[in-house]
Every structure is written in C-alpha cells, then in structure tokens.
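Take a look at this one chain, the form predicted alone, written out in structure tokens.
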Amino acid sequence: MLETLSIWLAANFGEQTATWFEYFTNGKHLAWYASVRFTLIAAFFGALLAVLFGVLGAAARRSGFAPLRWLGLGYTTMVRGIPDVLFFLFFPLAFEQLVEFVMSRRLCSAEELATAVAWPPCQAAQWYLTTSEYLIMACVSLGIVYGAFAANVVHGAMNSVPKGQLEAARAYGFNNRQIFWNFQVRQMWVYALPGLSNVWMLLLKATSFLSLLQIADIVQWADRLGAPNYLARVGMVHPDWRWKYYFVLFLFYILLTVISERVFDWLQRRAGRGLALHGEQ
C-alpha cells in the first residue's frame, strides 16, 4: 500500500515529494510512530497509580493510628524531595536485584555463590526483563512518585470539604470511616483537580525519561533518526537534524498538555454539579 502511494505521490506530485514520503514511512520511522503508545500507558497507567497511592497516602495522614500517620506523611514528604530521575533509575533496579538475589538463592549452588565475582552469581539467576517488564516497573516508578504529590493535594482538598457537612454525617450516626470514604473523598474531588492537573503535567513530562529503563520510547527515537547520517541505504543522506526531531516532540507534548486541559476542565465542571462552593451563592 506504501509502495502505491509512493508512485502515486511521485506521478503527481514530483520524485522528490516520493522520496520524503518513503524516507518518513520506513522502517525506523514507523517504530518511531509506534513506539507513542509506551509514552501514553506509561502516563495513563502511572497516573492511575498516583491517584491510588495519593489517595492511600491521603488516608494514612489521617489515620488516627500515630505509626500509619507517621508512615503517610514520611511518604508525602520524603518521595516528593528525591529526583524524579534518580527514584526512576532507583526502583527498577533495586526491584531487579532483589528478584535476583531471590533467585540465586534458589537456583545457584553454594560454591557458585561463594566463588562469584559479578552479578547474578550464576547464569541461572539472571533475570532478562522484555519491554513489557520494564514499562510495568516505569507505571510503578510514575505512580510512587507522583503518588506522593496526589497525597499532598488529596490531603488538602479533604480539608477542604466543609466542615458542616462532615458534622452532620456525624450526628447521623456515621463513623470516622464511613465520614472518611463517603463524604470526604467523594467531595473533595471538586477541591482536588486543579492540583492533580498540575501532577499530571508534571508526571507526562516524566514519561520522556522511559529509555532510562531500556524502552526505545519517543525520544530515544528522535535522537537516533536525528543523528547524522551519511549512509544511504539507511536511509536519506542528512547531517544533524536531531533538534528538528526534538521540535517534533516539543509539537507532540504541547498537544498533550492542550487536550489534558480540555479534559480536566470537563472534569472540574462535572466534579462540580450539584455542589456549592465556598464563595458560591
């Protein structure tokens, strides 16, 4: 089909119309356009996780238990002051080696374990990880992180919830957990988007560090079609063009942060119904 419209293109439109449509629809260029659905399931499914653990962390702060209340505000303190970069580069392989060293265990024998001078200990224990692997750990990585950035706003947007009504779930006989799950979480929402939209933006930009992790994402593409290339049966003979392929995604990530936007103003409009705000008459 590529190949028909390529003469097509080149009957009607000239050779060289041909020729930029072959050079933008070869092999490498397709993995290219292929390889946006790692950044959008890691962004997509990191952010579920972030509101799951923003929500957890939320709720441990509010515990009237002292060492879960400890453990919730460690969390939303202490994950929100390390690098982005280097909690991602931390977690898969900390993860990695702990799967590891549970498999040499089992699968090395005592003088393997004794005599070994690298990691793994024997070939046994080595743990080769598919893409697939990695972007569950990336979903993971995201979600700890930005997780601990929900909390904080999930934290504040429940203290936002007026008082007067949690009252009055009081005096009808709920208790502190019903209060909690009911009413506090199920309002706050309306006082929490604007924050989480901040987190989500935050947490897209994070996606372009997936090939940390191995993952030939959409900017590991951009820097190898972007390199210089002097040999043509690579491809079309070019010298540096990778800052037109970082425009591209410049391009691509503004759009993203447009239609985030759009949604989360939906969101906020429809968080909102039925429900009168402080200041609102």
Given for the second form:
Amino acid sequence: MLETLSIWLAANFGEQTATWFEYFTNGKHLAWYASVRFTLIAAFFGALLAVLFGVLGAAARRSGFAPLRWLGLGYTTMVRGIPDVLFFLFFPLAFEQLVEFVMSRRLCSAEELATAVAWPPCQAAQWYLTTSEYLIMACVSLGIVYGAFAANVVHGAMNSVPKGQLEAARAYGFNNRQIFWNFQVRQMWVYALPGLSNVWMLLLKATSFLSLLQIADIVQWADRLGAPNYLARVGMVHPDWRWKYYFVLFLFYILLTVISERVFDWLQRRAGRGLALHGEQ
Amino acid sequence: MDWLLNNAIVQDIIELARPSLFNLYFALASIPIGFPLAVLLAVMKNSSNSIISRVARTYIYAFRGSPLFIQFFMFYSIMLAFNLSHWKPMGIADIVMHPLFIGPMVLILNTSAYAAEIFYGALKTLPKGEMEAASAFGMNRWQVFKTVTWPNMIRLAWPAYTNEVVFLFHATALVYFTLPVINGQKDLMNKAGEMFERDYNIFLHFSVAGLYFLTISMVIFFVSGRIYKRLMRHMDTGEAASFKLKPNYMR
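Please show me the structure of the same protein in the form predicted in complex with the partner chain, now that we have looked at it in the form predicted alone.
The complete assembly is shown below, putting the previous chain first.
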C-alpha cells in the first residue's frame, strides 16, 4: 500500500516528495512511530499504579497503627531527597536480582554457590528479560516513585474534605473504615485533581527514561535514525541528524503536555460541578 | 580504625565523595546564571508588551513541558552538529563540547524556565497597594521594582524556589546519562552504576548514592530555611518560624 502511495506521489507531486515519503515510511521510521506505544503504555499504567500507591500511601500515613504510619511517612518522604531516576533504575534491577537470587538457590549447585564471584552464581539462574518484562517493571517503578508524589497530594486532599461531612457520616452510624473509604476517599478527588495533574505531568516526562531499561523506545529510535549514514544502499545518505529527531521528540512531549492540560481542565470543571469550591465561582 | 575503613558502607562513602562533587558543581554552576535569567523571564512574562510576554511564555512552556532528558540529548546533538563547522574553526571545541560546559548550559535553560514560573506566580500575588504607594511617591519604574517588587517577590517565591533548587540538584543525576564521560569524571549515578557492575551489589551502592543526594538535599533545605528566616525577619507573621522542610514536592 505504501508503495502504491509512493508511486502516486511521484506522479502527482514530483520525485522529491515521493523520496521523502519513502524515507519517512521506511521500516526504521515505522518502528519509531510504533515505539510510541511503550511511552503511552508506561505513562498510562504507571499513572494508574501511582494513584493506587498514592491512596495506599496516604491511607498508611493516617493509619492508627504506628509502624504503618511510619512506613507511609517514609514512603512519602523518600521522593524529597533522592532523584527519581535513581529509583527508576533501582527497583527493576533490585527485583531482577531478587528473582535471580531465589532461582540460584534452586538451580545452582552448592559448589557453584560457594565459589561464584560473578552474578548470578551459575548460568541457569540468569534471568534474560524481554522488552515486555522490562516495560512492566518500568510501569511498576514509575508507579512507586510517582505514587509517593501522589500520596502527598492525596494526603493533603483528604484534609481538605469538609469535617462536617465526616461527622455527619459518623452520626449516621458508619464505622471508621466506611467513613474513610466511602466519604473521605470519595470526596477528596476534586481537591486532589490539581495536584494529581501535576504528578501526571512529571510522570509523563519521566517516561523518557524507558531507554535506560533497554527498552527500544522513541528516544532510542530517534538516536538510531538520526545517526549519520554514508552508505547509499542502507538508505538515504545524510549527516548527523540526531538533533532534528530529538527536536521532534521535544515537540512531541510539549504536545502531550498541551493535551494533558486540556483534559485536566475539563476534568476539573466536571468534578467541581455542584460544589462550592473555594476560589471558584 | 581499620575495621571502620574496611566497612563496605564507609568504603562506598569514600569512593563516592569525589563523584558527588560533580553533581554539586553542576548545580552550583547553574544557579548563579539560572536565577537572574529566571527573574528576567518572569518579569518578561508579566510584561504588558504582548510580544515580550509571549516570547517568555513560550520559552517557559516549552522547557517545562518537555523532559530534561530529551533537552540534554537535543542540545548535545545540536552542539555536535555545530562542532566541525563552528566550534573547531573557532578553537573552542574542547571547552564548549565538554560535559562540564554543556551540562550547566542545559540545566540553566531548564531551571530558569521552572524558576521563572515560580517567580511569575509570586509577581501575580504581589500586594498591589504597596506598588501604588510607591508610584504615588513619584518613584520611577526601576525604583518601584527595586524597593517593592523585588523584595516582595523573593519573599513570596523563596520556599518554592528552594524546592526548585533541590529538583535542580536531583536533575544533575541525568547529565552523564546523556553526555560522554571524559577523563573518568563520573558523577554519583554513573559511579554507582560502575560499582554495581563490579560486584552486583545494587542495594549497597545505590543506597549510598541515594544517601549523598539525601544529605545534600537536606543541607540545601537547611541553608535555605536560614536565609528565609532572615528574609522574613521584619515580618511578624510567625511565618518564618513555621517554615519547615516541608516543600510541596511539585516541580
């Protein structure tokens, strides 16, 4: 289909247009366009997990059980002092090692375990990760890191729920658990939305790290496509065009930000219907 | 003494001391230029001239709306593209292609956008009465800026700006993921990664690297808290006393 389109372009718009069309639809470029899926999957599932971890973290932080409260506090504090990229690399690598550790206990001989200097102790315990496994780990990683940001937002939003609502619920005879999940968590979303939109923007930008986990994402493809090519039989001969490809990514992320902003504005208006929110109306 | 030095954590702390200086350098080199540039951009965005305002608005939006990771790659490849045609003939290739130059350059472009948005937010909430009073006294625009706008803006923006400085420090971890390492000048993440490849002890090395980031972040919060106290010393709001290491985590 692409070939017929190319011939049609050559006939109607000249050889030049067809050449460029062929260049932008060659296998590598198609792979580049397709690799956007990794970014979108990581952003979507990372965000879902981040909201989940956020609610759980905030719930832990206001738990009546002290160790759980400390855990929640530790979780929400960790993002304050340590860069996200460190966690982003740490969780997948640590998980991989943990699995290999368990596998090495089962698969390697006692002799190998005692004498091994490299990791894993024997070849059988090596876990070769595929792209999809790395992608899952990237989603979980993003979820954990930005879940800590979200937990801070959710924690603040829960405090913004009018106390009268919770007291009314108590007066109606709801127990603590019901009050928490059915009233406080239900009502906090509208207060949490501006903060969560901020977390989403951070998470979206962090999806550019996928190539650090060996995923052939848009960044890696941009690097490959832009690399200079001097062999005519490989494709179009061009000097170092990487900056052009990175510039496209630069614009791509700005576009994603614009779209996200629109969507969150709409959500905010929708969620605020019928509520006398401070600062609006 | 020997048991202490042979301790794996202590050894890691010693080994990561020099790399941490590179992270510090990137942050410290970016702030002195990034800060005034941010103030300038904020004033530009607040300008009544629509062209000036739009330029600043676009710049801030673009740099806040795209990942720093991509910005590093983009500017490094732009610098590379100019290398043979411009930097080499001018004889400055060694300087301008060095990560110690490009790193702060990109960080300045990035942090000035984020900080400008903070200062712009502060400019929007300035007390109108004070500015009108200053104008009524017959001050010109520069005098109003110097005596009313500037001090109020800094005071309002300081906690958020502190937060931004910490984020900037964390962002320095990205420099050597995107730029080449020259003469073994590795930063914390890079060195921790190298040590991980040596003995596969990710928990130890990444924790110690994280500890360095955590400690320096806390020092930044502490120093900034002291400066804030000084900035607010004449204000009787109790605000200064309540400034804790509790930023809003948001960039």
